[in-house]
Structure formats: C-alpha cells, structure tokens
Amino acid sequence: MSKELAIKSFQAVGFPTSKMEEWKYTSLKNLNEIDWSWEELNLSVASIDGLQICTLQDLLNHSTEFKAKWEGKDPILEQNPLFALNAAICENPLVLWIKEGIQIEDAVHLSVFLKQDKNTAFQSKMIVFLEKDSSFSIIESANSQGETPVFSTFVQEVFLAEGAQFKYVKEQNLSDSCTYVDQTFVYQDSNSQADTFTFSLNGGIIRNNLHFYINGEQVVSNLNGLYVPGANQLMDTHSVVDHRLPNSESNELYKGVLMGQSTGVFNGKIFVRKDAQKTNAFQSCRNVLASQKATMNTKPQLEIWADDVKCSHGTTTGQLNEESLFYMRSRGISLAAAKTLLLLAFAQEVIDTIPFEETRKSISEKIIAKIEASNDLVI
C-alpha cells in the first residue's frame, strides 16, 4: 500500500476513541480535527564492532532464519489503526543485526527527537535481530519541544533467536503538546531473555503498547515500568504476554506516581496456552496518587488453559502513608521534602531495575526535579 492511500485509508476511520475497547480510557478523537503533516521520521545509530546496520530488504535477502520469523509472525490481537499506518507510511526503518554469538558490551544509545514547526504525525519504525547466543542493549530516549502539536507512533520489533539476551530502556521526556504512541512487539525462542524497562516522565498523550511472544522455553521475559504524570497528562499503559510454550518465565513491574489532574492507565493481559505447563507469570501495578485530582485506571487480566503453573497478578492504588511523612515531619524534614522523599522511594524500586548507572542516575533527578515541581501534592 501506497503512502497516500495508507493516510487516505486511515483518514476514513480516524484515530482511536474511547469506543474502542483497548483505548477506552485514552481516547484520541480530538486529534482527528487537526490537519496533519504526515512524515516519516528516519533514525540512526551509531556504528559499532558487532553491530550490522541494514536494509530490511537486506536483512530478508541474506537471513532465511530472520525471513522465516518475519513471515510468520502473527499478533494475537487487533491493533488499532495506528500500526498499519505505521507500517505502511515508514518505507526506511532502522534495521540492526547482530549476528551469532557476538556479545556487545556497550548499549547502543537510540534519540527520537520529534521537531515541531508544524502539525506534524512523525512514523518511525525499528526492527531488530539477534542471532543465537548474542547480546545487545538499547538505551532509547524520546524528546520533543514547542508548543505546535505533534503526533507520533514509534513501532519496534524485536527477533530474540536462542539463547539471545536483549536489554531495552526506554526514556519518555516529551513536551505537553505531543502525543506519543509507542508499540513495541518482541518475538523470543528458547532460551532467551529479554528486559524492558520504560519510563514515562512528560507528555501530554502517552501510551506504551508492549506484545511479548514467548515460542520457546526457557525463556524469560521482564517488562519493568514507571510511568509520573503531572498536571493533565495522560499516560497509558497496555501490556501483552503470551506464554505459548513450556517453562518459561515472565515477570511485570509497574508502578505510577500521579500528580495534579493527572490521569494513569494500566491493562495487563497474560496468556498461559494449553501447551505452556510449568510456566511461571506474575504482574504487579502499584500506583499512589499524590493528588486528590489524580484518576487511575487499572484492568489486570489474566487468562490460564494449562493446569500447572504458577502465576499472579495485582493492582494497588493508594495515597501517601500519613505514619511514614508524620515520623519524617518529627526528624525536622520540611513537608515538601518528606513528600518529595517517600514518592522517589516508591519509584526506586523500578529505577534500581536499569542496568546502566549513568541512567539510573539521570532518571532519578527527572524524576526528582518533577515531583518538587508540583505544588499539589497531599497526604
């Protein structure tokens, strides 16, 4: 399908509204009245001793392995209009390859800097493959600026072959304007792990759509997660895990830290297949809100056919413990730093998850830095 006839068809359905199940709580119905600029938005990295920087074509052309992965793989829901769009409008995505065995040390950083100047909807699109038995890491961070709107949709799909390992952090700083749709899909054979780790600081829309596709065993998969929306930011979250094979493992941690009239959303679905004993799967979603504005929504789902295994899923949300900002108080810590306090040692746990240093210090001060920010916070 053509550009043109891509926008031509997407324009006739429009974008996702609350009559969507899947976008129930995060309708996009308004950004359907403005006219957009539709571009894709090319990215790069840099080149390193490992690294094979490609062509799709190149990649289907000279790997059956990879072109057998490609053409069968099948997502088992219903993605909205966004994804074929997407796919059809990024004719150049950033492809890399890392072949057998090759270990790289280093992360790869990945910068999606969305430039407004007009009423843009930038496309952009990765894919990757490793080859068995290698590992790779991706440090991601999404920026904008201005106050024009801009509208993205980032797609990612990730190749896992045996005994690969892949590491993924995500890095959402984005200014109130925009509105950022990330859907990232990643496909694992035996024997592999993958870890994701995504943050979400700043945006006016943000919604992260993750699809784990376990095809073989003993594989595990860890989707780690923080998302602290403030003032009237929307920030939505849709997890996927779908355990088709036996003795694999999955772990989901997400937390939220909600400010002004700030609202969060979190839909978390696991698949257990009738062939996926001895499998292992848990989800947790804890949120506090830190302001009587704040609105979260919460839909763990959880769907079992075999009949040995071991998995759980919960939601809490609640408000900041009185006892704990009380015994602070009495320690002669101001309010707004016992508050400031108590939401950054909710939020550690999920920033202790990231592998690199530098990033877990750099988020922290984000985080930090937006949290003394607002000036509605409550008990």
The other form holds:
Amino acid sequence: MSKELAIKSFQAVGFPTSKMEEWKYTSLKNLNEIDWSWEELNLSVASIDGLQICTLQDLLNHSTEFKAKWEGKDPILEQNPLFALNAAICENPLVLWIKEGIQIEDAVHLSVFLKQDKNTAFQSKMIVFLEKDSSFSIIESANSQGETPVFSTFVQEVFLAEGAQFKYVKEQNLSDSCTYVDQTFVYQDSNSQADTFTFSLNGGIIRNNLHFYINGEQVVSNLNGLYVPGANQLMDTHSVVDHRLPNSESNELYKGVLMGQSTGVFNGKIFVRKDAQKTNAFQSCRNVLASQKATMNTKPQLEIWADDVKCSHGTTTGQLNEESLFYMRSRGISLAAAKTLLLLAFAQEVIDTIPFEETRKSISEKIIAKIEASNDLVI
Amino acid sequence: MLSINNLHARIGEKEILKGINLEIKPGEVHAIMGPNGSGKSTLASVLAGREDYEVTEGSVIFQGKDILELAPEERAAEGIFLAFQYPVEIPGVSTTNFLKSAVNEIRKYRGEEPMDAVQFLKMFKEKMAYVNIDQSLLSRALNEGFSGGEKKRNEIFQMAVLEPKLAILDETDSGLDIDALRIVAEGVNKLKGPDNATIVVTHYQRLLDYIVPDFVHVLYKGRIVKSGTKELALELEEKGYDWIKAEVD
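Other form of same protein, the form predicted in complex with the partner chain, not the form predicted on its own:
Up next: the whole complex, starting with the chain shown before.
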C-alpha cells in the first residue's frame, strides 16, 4: 500500500476512541480534529562494537546471510489502523542486528526525539534481531521539545533466537502536549530471556503496548514498569504475554504513583495455550493514588487453556497510610517530605530492577523531582 | 517547660479529655497512669499533634509557645518527641535514611546547617551505644519485621538521635519482656538531664521501677483525678484503680 493510500484509509477510520475495548480509558478522539503532517522519524542509535545497524531494505538487498535468516520472520502486526499506518509509512525500518554468539556488554543508547514546532504525527519503527546466544541491551530515552501538539507511534519488533539475552530500558520524558504510543513486540525462542523496564515519567498521553510471544521452552520474560503521571496526564499500559509452548516463565511487575488529576490504566493479558504446560506466569500491578483527583483503572485478564500451570495476578490501588505519615511527621519530617519518602519507597522496587547503575540513579532523581514538584499531594 | 491548661479534646463526637491541667518543669519525670480508656494515650497523641483529635478548649504552652497551632513536624522541631505504643512499619525506608531526613528537617526549621554524611555517621555511632542497638537493624526498612522489643528499642534510639526537650513515652512497656524493658528504661535514664523532661504513660507500675518518676498522676474519665509522688504508683499497683474510681464517681 502506498503511503498516501495508507494515510487516506487511516483517516477514514480515525484515531482509536473509547468505543474500542482496547482504548476504553484512552480515547484519542481529540486527535482527529488536528490536520496532521505524517512523517517518518529518524531514530538515533549510538554505534558499538558487535552491533550492525542498517535499514531493512539495504540488508535484504545486500546481505544474503541476513536475507536467509529473516525468511519467514516478518510478523503479523496487531490488527489496528494505527499500526497498519505505521507499517506503511515506515516501510524501510532500522535494523539492529546482533550476530550469533556476540555478547555486547555495554548498553546502546537510543534516542527518540520529538520536535514540537508543527502538528507532526511521527512514525518510527525498529527491528532488533538477536541471533543465537547473543546478548544486547538498549537504553532508550524519548524526549520532546516545544509546545505544539504532536503525535508519535513507535513500533519495535524484537526477535530473540535460541539462548539470546535482551534488556530494554525505556525512559519516557515528554511534554504535556505529546501523545505517545509505544508498541513493543517481542518474539522469543527457547532459552532466551527478555527484560523490559518501562519508565513513564512525563507526557500528555502515553500508551505502552507490550506483546510477548513465547515460542520456545525455558524462556524467561520479565516486564517491569513504573508510571508517575501528574497534572492531567494519562499513562496506559497494555501488556500481552502469550505462552505458546511449555516450561517457560513470565513476571510482570508494574507500579504507579498517580498525582494531580492524572489517570492510569493497566490492562495485563496472559494467555497460556493448550500446549504451554508447566508455565509460570506472574503479574502484579500496584498503585498509589497520591491525589484525591487521580484515577486508576486496572484490568488483569488471564486466559488459561493448559491444566498444569502456576499463574497468579494481583492488582491493588490505594492511598498513602495516614499512620505512617503521622509517624514520620512526629519525628520532624514535613508532610511534603514524608509523602515524597513514602512514594519513593513505593516506587523503589521497580527502580531497583534497572540493571544499569547510572540510568537507575538518573531515573530515580527525575522521579523524586516530579513527586516533589507535585504540590497538590493529598493522603 | 510545659503547661497544660483545661485541655479538652474529642474524636468525632466523643469527648475524651475533659479538662486536663498539668505543669512540667525541666528535669522532671511525670508518670501518667490510669485504667484503660481513661484518655492516657489520647493525651500523648494530642500533645504530639495527631490530627484525628480535635482540641475544643484549653491551651498547651511549651517553652512559651502555644503548640496547639503547630503541625506535628513543627512540634517535633520545637523539641517534643512521642515514643509510639505501636511503632509504624515503613517498608522501603531505612531507619538511617529516615533519621537523616528527620535530623536535617529539624535543623532546617531551627535555621541550622544540614549535617553532612560524616558528622551524621559519627553522631549515629555514639547514639547506637546508648541503646545497645545493632547496625544491621538500622539499615533495614524502618520497623519492618522487627520484634516488639526491637521496635521499642528503635523508638528510644530515635529519641537519642533527636534529643528532645520533652519525651512522651506512650505505653512503652506494652509487649516487652523484662529484659527488653530494662534496656529501654536504661536508655531513657541515660538521656535524662536537667534540661529535659519526660512523660511516662503507663498502665502498670512495673516500668516505674526502672524509670523513677518525680510525680505520678492518675487519669480517669478524661481528668487528672489524683496526683502524688512515686508512692502513689505503688499504692495503685497494690490496690488497683477501683478505689480511685469509687472516690471520683
């Protein structure tokens, strides 16, 4: 489909609205009012020894090796007009290719930068291709500058061959006039491990879709995430972990600190297919409403067809404990500082999962700053 | 140092304190005793500024300041310390971090420079010896999974670090075995000086064997109905509270 045709057919349907089940709490209806300029966004990836960075077309045209390995890999994306349009616009995505047995210790920095000088609908796509027994890590930061409303869809397809290891840290720190949709597809073969760390620090609307397809045995998938919306921000996480084969393990640890009049959404689906016996799948989503005007919507969904599995899920949404606050104040700690300490202590569990010390420190500092700046915290 | 005049307080519609009068001078130890439900813990909570209670009448002057208008943290910075009957567990915050914040917030209130890490560590080590508390306890999350004795010892340790002018011990003896009780009492006694005062709220006389009061007050139905010296506590231990109730009712 040509780019123009894809845009036209998207415009006929429009942005998702709350009438669609998957977008029930995150209506993008208002975006239909804006005359968007649809553009492909260039991603900026730092180079590192052992990593091949190239566009998909170049690789298919010039590397018979890649072409052979890519055969049959092109996945079917979610049936969603947004992603169909992304695929049409980003027909030649960037590929990060890590060859068999290559272990890259240092994380690579990836920058997603949205310039807000006109109504741009940025589209970007990246493929991460990890061959057998390779290992690779990305620290991604999504930032923006300016005030004009922008929209962004960023799709990543990550392929982990047998024994591959992948760590993916995402820091989303965007302005209030950004609507940011992030879609991560992860395909895992046997003995591979993929860990994601999604930190939504700031942004008008942030929607994180994570789809994990477990296509092997002894696979480990860890999904960690923290969202700290304030003001009128909306942060939405939709995860799907699809256990298709036996003996694998998935863990989801999500936490939210909601301030101001913000809204949070967590929808976590776990599928355990008929053949996926001996699956261990765990999901936890805990939230603190740090403001009386904040809202959290949670929906865990487990669909289990196998009979010999261990699965659990738990979602909680609460407020700060008054007794704890009084205890801290009785020691001289101001109410604001006591709240900050308690909220940070709550978030710490997810922050501590970040395997890179500097990133852990800088994200932690940004979270403290955001909580401290939120002056309308109530218990 | 502390002057409580005709203090009335209620929780919801229920009046609990019905006119408390009490004068405390520097260097004194006052014991507040009384049967269950007499208002002992309420008095401790009202002095520390717990917001569940509403003061409807009276005044509390501490070192010349009316503290009823102050937030709990301001009272702490003025020098009031409440050792909790049930110390709160705070997951994710270590005692060390917690106290570092407390010390520096109080210093800020008093217009003093914050303590740096080296000064803090030195002071911490000194105070640890006071209450015989172990470093491993202090690096754990505050009170989380602590035994009853460890929690109370941690309270006294916090008191040693914060050096209050007025310490209020709310049923510090509850849930303690005799050894823990002795350690806690020793800590309190070491911290006692000519410039600070202590209020010991307790149901039983036992604690007063270790922390010897200058004055004993009996609280009943929201009023101090009898005051005396430490002998009064012994009399209560022997005869119970019924004779006092009979005198009042």
